[in-house]
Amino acid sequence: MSETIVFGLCAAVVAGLGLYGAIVNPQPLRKILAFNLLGSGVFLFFGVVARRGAAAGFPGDPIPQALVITGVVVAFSATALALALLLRYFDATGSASLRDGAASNAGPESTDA
């Protein structure tokens, strides 16, 4: 089995774990981490695509490499923004869970008079 196949399978496993975590976990912090794992799998897959041409004797394709570099920067920024929003939500509600915060903060629509 070649290196390209091994890295391709690893990319599929990492992306699959990230997708599973994003679907199954109800906690927002775990969803953020799962999306990061999913993105890492996609970045690894793009790296495999770029390396596949180099393994056949051709020079590596620079387009997937440039996409991965740009994607890492965007993913870092999006993660920082998501964590900042989660911290603001926690400060406002006292809970980091979306289900508990929505149930405990019924707001003015509540009919408990």
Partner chain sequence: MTIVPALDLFVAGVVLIVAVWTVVARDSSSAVVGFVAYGLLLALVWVRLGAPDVALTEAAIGSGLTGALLIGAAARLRAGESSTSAEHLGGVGRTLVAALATIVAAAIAVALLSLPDPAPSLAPEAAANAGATGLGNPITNVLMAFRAMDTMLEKFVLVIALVGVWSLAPDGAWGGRPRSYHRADPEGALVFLARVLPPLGVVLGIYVLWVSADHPGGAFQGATILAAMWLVVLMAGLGDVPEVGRQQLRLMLVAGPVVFLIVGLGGLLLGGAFLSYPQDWAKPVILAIEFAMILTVAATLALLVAGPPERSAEP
The other form holds:
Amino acid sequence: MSETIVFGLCAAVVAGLGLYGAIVNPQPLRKILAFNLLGSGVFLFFGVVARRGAAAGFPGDPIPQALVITGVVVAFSATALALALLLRYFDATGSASLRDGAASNAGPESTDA
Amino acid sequence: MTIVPALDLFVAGVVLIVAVWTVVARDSSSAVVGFVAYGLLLALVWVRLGAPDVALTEAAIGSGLTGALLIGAAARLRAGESSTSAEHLGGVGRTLVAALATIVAAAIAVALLSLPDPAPSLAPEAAANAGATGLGNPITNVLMAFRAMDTMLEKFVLVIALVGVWSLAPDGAWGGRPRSYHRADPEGALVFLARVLPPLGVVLGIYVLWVSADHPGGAFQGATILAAMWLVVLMAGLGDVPEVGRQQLRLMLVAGPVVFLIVGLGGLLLGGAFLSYPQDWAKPVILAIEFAMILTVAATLALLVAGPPERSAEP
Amino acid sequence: MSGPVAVLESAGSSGALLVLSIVVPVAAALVAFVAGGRRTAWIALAALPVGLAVAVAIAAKVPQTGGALVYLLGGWAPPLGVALRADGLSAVMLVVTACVVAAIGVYARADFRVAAGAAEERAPFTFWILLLGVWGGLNTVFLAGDLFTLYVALEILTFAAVPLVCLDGRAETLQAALRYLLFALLGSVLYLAGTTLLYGAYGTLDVVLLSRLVTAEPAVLVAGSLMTVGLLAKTALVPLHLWLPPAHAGAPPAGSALLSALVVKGSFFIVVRLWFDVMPGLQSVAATQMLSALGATAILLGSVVALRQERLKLLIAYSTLAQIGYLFLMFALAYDAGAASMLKGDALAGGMLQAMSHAAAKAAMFMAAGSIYTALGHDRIAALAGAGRRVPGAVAAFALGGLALVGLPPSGAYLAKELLLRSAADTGQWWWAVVIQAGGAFTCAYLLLVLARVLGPVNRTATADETTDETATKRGRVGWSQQAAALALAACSLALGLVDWSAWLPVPPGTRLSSSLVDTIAAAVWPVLAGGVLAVLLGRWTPPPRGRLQQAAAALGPLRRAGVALGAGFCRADAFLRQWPVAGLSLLALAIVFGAALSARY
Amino acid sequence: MSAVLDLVTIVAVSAGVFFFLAGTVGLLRFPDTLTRLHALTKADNLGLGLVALGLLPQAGSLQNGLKLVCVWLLVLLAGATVSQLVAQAARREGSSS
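Would you mind giving the form predicted together with the partner chain, to go alongside the form predicted on its own above?
Zooming out: every chain and molecule, the one shown earlier first.
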């Protein structure tokens, strides 16, 4: 069962890296990449949990393994939607910056006394 | 036996190095290439974790199709990358994020290591009920029987995501085709590949579906191969992406979930439960659903990669 | 919903209603997708009454079961299979959702109609399918008894909600949608990480089975904090709200109504499931007080920033921020320190009632704001005068929805406030009573600020501005059906307090408007007065040019300046918190602090 | 007999790994795209071929052996095509700048 410890730790580090990248990287593309990294780390948790539950002649518990397959497809849909949004935004503005454009919310208080 | 943990450690180490690279690499294209490599290495990890079905999925979707999407996006965004200067975080901020992310990762690691031993598992129950479907692959059993609802809803997720992607089209292009790939050199290597590979790929994709009854494989993995074949043909300029307004295309895109729903409601009407299968017909019914699903999933995945319609329907 | 029988057996044929409630919107979306053209809208509109009928039927059945309606999908019992369950909370949320979706459908018919000659248009086609998608996702959230099915439902909800933000394709809405999607994805991955740990610890993801198994182990504490924080990010509780104001304000009116009224309730509902059903005995004083403190912060920040907005839609979006905070006050009140457990009682009932009345009222207000925008060609609050004459129905809907939100009798929010106050008194937590009352006053403040403009005299200078304003060029006509839809929802929200909820919510029978006439009048008057003071001190308004009021304004000078400075400070704080890295840091920090608070129970 | 087959496997796979290593070193160390491709093809064609050859005796059945050969052939096809495309892209980029 040593592989569950090795890959469990590996998965935790990958998830941490994904979190770091998603927060720190300024480009949206890199955030999407980091989200995929984070997601794959979480899927590995499922893999580790499944492996620990190996029984009845199966190399792993099939329930979490099936959940991962569903999860991978959902994560792919998320990536596709996010990239389509990003590309459309880039085409519209020529910039891929996510800085909040609605700065006027906190703008000058000109109408006040 | 000591060689096996050493191998695990080596694989884990390489996975981590490539993962770090995808986060810290200076330019996005390198990071994306790193991510594709990472996905392939991850497939190895999945094999080591006794999950060949997931390994196939990870390699095909997590690395292959996601990689294709990301590479395409990185290439189109390259022009704007240098001008991106938004929401940068200073050194102190980075250190703080790193510290907090480390704490979260450490907490998760502790939680994973503290899980009970022997681990709770549904494997015995899954094995005991495998006879109900007549399928030998436990994962196909979970996806198509025990947790069929999740699988059906996931098809719906794909449709909704595709509608979302299409919603980003310019108004004038509605009903038209997604971005056309420029015509490749007809004598070129890509066109050659696009002529040779798809027949093989289609056979392989259906094979992967067919064996999934008893062996690793499945509708998703097979569908991904089919989608990839279609994308190769499209990229070589040998075919055109269909117009999103086409009724046949739309039928294909919902065939999977619709057949799933019909079978599910049929189960309900025949006195069983929603998404239950008739006792003796379980295997053929499940294979029928999977066949509808492979078409739907393949078309949806390929169109998700192709993006929103950008040209109007008229040539 | 306890007892093995309720978990393992389907409740006969009526359980199939639960399946229908998910299948109707999903199937309608698929059929509408294939049909295309003008048929898309018709199929969606035809599905609305069917879904509403199913929801009502479920709500009628649930009290007879004595617990929950249960349906085992495919005949497979948990833990191997997945069960659908409808308890009282699910039932009321199903009905409210169906009502709001139906009203939004009626309202959107005019905005998302395919032009006579055209075959199919982008915005109508996608809107109707996404509307059904949101609905299907929400129904699954309310019914699924399995944490992973809930994850898939959450993702359906997110993927259907995000494109609604940028249906018009403007650059700023695209940006808002992208920020929304990316942050929501972070939230769902954290939620998923928690489900893994729970499965690893107990070998099941079924809500009821888990509730019998969970004990305070490291894996469960980590799972609990990750899942909670992930869901909070999707609910946009301050300080995780970076995506909400631009997304909710930028969407088309029908989309805003859907997002603000319903979509955020999906993840909120899962938080409730998690804290009250999955791990009620695992919470601590520290964790519940912290969650409610975040809610209080949200009320304060959202309300003050709402008072500073120039545009109506942004004001309503910030009001949503404040109202989301209100929903989280119940957690501290529902925690019984003696039993060391979350109790399903007055506080939970109050919180859910608040969620329901906010859903109806907020949808009405966004729809009304959309009509006002169409009628005037803009939504600048300073130049809203005259809207009352052009779209009286919409203005009435806005006012009634606002009054319902404030919690004037007999609105649902009033009853909710009573229940929350009662539970604050019972548990001796007077500070939450203060927050609850202040929340009502703040709501009243921004309502008064808007109504004063709408009903006030037409400001000549503002009108002159308006003609030069490019946005004002496109004035449109608003049909009566749009105003009627908004008005009907607002009226529903106002009438929610008249219902005896004891069949569905954990309150003693006969709980409805209980107070005497004097109390009722007092309850109506004082938030209005306090709100007026707050509006004068903190609001964005120009002193009247002449007359006696000017002297009053001058006398208020120093106080007013302090209020303006305070408001500006809050706006800066809000802008700071809404930066991506800051929100990300908050996310991580909250996860850690929640973990610590959950484990610091002994 | 099996000892001989195992020896064949060990020798062929080791040789394959050597070519992979050499190809990877070249990929990392060579100065430009074309020379890197040059290095990579060694790994793809020869390295993988040797690994597949080495694994053939271990395949157990004719079917599995055929699958191994198919894998090798498909990688050859894909590798050759992609190398072509990368080289074309490199040439286009080189001439444009």
